[in-house]
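The data below hold one chain only, encoded as structure tokens and taken in the form predicted alone.
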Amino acid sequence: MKNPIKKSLIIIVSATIAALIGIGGCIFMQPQKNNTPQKVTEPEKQVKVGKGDQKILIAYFSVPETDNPNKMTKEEENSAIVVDGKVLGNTQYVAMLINEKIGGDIYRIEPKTPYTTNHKALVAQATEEQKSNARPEIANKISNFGDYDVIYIGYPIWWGDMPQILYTFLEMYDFSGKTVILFSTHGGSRLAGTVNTVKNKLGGATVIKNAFSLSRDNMEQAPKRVDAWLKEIGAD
């Protein structure tokens, strides 16, 4: 969550994404009444990453610091992208691009107590959570997690690590036998060792080494970069 100046960005994407974001692009979407989500390959292992009859879940955590596309501050621009006039978090946008390309069910990790959108307060809160190794509670649990074969997990990098709520998510479910594919947005830290962190936590899962990483300063490249990455891992 560093603060280099980031340009305002308006990208017109396909009607599929426009439909996905039609609920309004709010900073924190309220948990759905129905908690069921809406509907690298490592060559030496020949891991399947979502083709055929495998069921795919695309789970992500994202915190845009505003829902107003106009007159954004530097910090707000760093955390978000404007798509068809709606504000999306950077990681949220990548999740939607993946979903558009490969299908599957998409699920937003929602904290029981929403994070503030005030930048200084958010920095302080996230820093304290990291120092205390907190496990923020998740509001919208997945009732049918066991049905999924391939789990894509997306998150921003906060101070060289995943946000603590990702640890909550990883500890909530049994990932045994599942294929896990990571994607991330960052302000300069790249993946920050989080692939190994997840591999160590999910000993019973196959975690694909070739995770996706994109700087917040290069969000205009997201459609092309996501497409190329999905081809690399054999998902497209």
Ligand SMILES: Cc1cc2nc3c(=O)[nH]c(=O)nc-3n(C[C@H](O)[C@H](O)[C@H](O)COP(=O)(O)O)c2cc1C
Given for the second form:
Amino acid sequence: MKNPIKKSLIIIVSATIAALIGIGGCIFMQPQKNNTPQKVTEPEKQVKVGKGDQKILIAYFSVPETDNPNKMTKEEENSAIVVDGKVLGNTQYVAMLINEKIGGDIYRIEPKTPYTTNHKALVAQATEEQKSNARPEIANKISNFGDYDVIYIGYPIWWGDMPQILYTFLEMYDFSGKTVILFSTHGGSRLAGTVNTVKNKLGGATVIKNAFSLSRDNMEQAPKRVDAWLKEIGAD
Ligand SMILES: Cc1cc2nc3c(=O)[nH]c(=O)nc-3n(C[C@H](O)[C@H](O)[C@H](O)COP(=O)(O)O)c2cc1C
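Rather than the form predicted alone that you just supplied, could I have the structure of the form predicted together with the ligand?
Below, the chain from earlier opens the complete complex, with every other chain and molecule after it.
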């Protein structure tokens, strides 16, 4: 007759060995590699984006083609949005949303000679200004520009570029050491390469890559889109 103690001992020892192999197997198993690319939307590091005591300026240019919220033509609707019964330019609206969210000072670039609100005439003028590489004069100057650390700059896309008055603005001030954050509205061209254009112009500034861009056809998404973008860049 077989010894029952010996039999149980064999069972216990075999079970222990099996368990150890199992644990060992787990310990030495190659960790599963996760090959799925993950989208990491980290804020750009070490860049001032307007947190703490950094002083923010939100500068924008915008040309709503009417101030009457009633009976807008298609072109007027394209160039403007009605918020609480008031007509705002598309870029103006985005500037206001940014300002509501992060504070700072808001400044509208005002041309010395106001642009016409007549669509055809505006298009003709913009064409002419781009052709002649004009620098339309700005009426309102910022006396304390040096105080700002972070400058948001907003503009509509005009003929695949910034309106010429933006060139006037960029050439008017010393941007060295400042963070520049761009936002724009458009009719299909998105940013149209303007981030690089500004980067090349403002060598001494840090122009962040993640600029905001919104189609005039999606203006109703502006609040949600602005919030998400401000989070992405670490400003909110
Ligand atoms: C003179 C002019 C030229 C424009 N050129 C372009 C263009 O090249 N690409 C584009 O996507 N949208 C173009 N647009 C559309 C504007 O970018 C768009 O309507 C913008 O949202 C207007 O912004 P605002 O209301 O702040 O001025 C042009 C508009 C005007 C008036």
